[in-house]
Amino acid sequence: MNITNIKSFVEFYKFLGITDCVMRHPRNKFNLNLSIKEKEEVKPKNRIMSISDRLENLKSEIKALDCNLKEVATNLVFSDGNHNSTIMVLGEAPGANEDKEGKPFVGEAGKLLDKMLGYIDLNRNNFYISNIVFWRPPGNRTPNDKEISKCLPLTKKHIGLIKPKLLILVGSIAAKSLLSSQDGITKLRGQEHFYIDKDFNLKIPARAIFHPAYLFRNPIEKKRTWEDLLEIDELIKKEKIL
């Protein structure tokens, strides 16, 4: 075959599609799209985020916030306890040994709770805690409106993001706040409560509680809280919380 011959019988198979480069790899009939996959770049897939990042995400939230408090705190305090858990119990703001140590209701209050819980058989294991407020107001000063105002979005978001089945509300400011009352916790605790967020499309049980550090001064009042741990024990048991 001479020149001309060649260049005419390449153009004509050019005339037909047929490539004339040389391949890297054999030509499979099977799977004729082989080197466009190869050259394709491989996309990593969403990673869905867990609820560990979240929370992070959310603690980095709280960091940023502009609260007064923050100044003078030592601590941001977030929680403890178990964010997989269908219960969350929440309290007013951090006091001297919380913010010591960063973690929610780990003074005396905060082994009296735990005490008055475990009651019940609910303990850090299988409930989730933290505050409504995040920094130690000064002096351990009860945290005023404007603080609340500020930290009651991301608290709210908190909520959100654990998603619990009840929430336990410690003494009268976090449920105040939270069920959006003007009753004190004399008239909230004892009563069946739900705490409703149209955001978040939530409606989720919960019942108020006196404070740990109110029965400390209210010793009187203890009798009252057993029979509150008791109806949610009742409750849990009832409605198969845990």
The other form holds:
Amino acid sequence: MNITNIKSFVEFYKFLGITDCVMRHPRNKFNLNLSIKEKEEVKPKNRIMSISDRLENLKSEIKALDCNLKEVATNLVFSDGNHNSTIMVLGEAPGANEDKEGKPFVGEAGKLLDKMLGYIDLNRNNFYISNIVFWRPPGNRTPNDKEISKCLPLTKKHIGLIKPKLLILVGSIAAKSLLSSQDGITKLRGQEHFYIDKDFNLKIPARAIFHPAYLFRNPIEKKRTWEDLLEIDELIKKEKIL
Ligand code: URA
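Provide the structure of the form predicted together with ligand URA, given the form predicted alone shown above.
To see the whole picture, the full complex is given below, headed by that same chain.
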């Protein structure tokens, strides 16, 4: 039926005194309680959320977390780097500089970490970086088990959103927490690991390295860190991770 036909069709019905159009499934205009199916039909199509929106939502969830560290910290330290990267680096917890700037690994340890990763061509344009704990523990103490277990579900969600192809775990706390191991970093480094999260259906290759702050205190371990970095570089190339 073309437009002219429709117009004369409507006019003919008006001439007959018909003012309403009854459809095959009459609709009660006074009843605004739409059925679930109808509600779905009028609802705008589910927008596919961008990764930036999802990360913003996660940040809001973290801000609402009931964690004692939040009360004494200046800033929430969320992340830095490229959220589209296939490599995610995770440290322990922010220090004083990170707390001030609201960005992970910006102090002395961060500079050394950037230098170490730079040796194998990794930089903040091609990796994404965060911490297990989102606020600075007072006096830069190690976060305790309660603080770690408060933050860990959201850190896991963070990994689930980024879905990296490789996790680099910096230091003992990051390695133990995400590999669910009681072993220390000396044992965990230099070995193949997988980060497994059944909730997000993830099995991600993971490597643990010494924390740069530990390397300041134990420079002798730089040699073993160099070997670990070379092995990570080999893995990235072999598995075409970047
Ligand atoms: N040490 C960490 O583990 N994370 C930071 O962000 C800074 C120092």
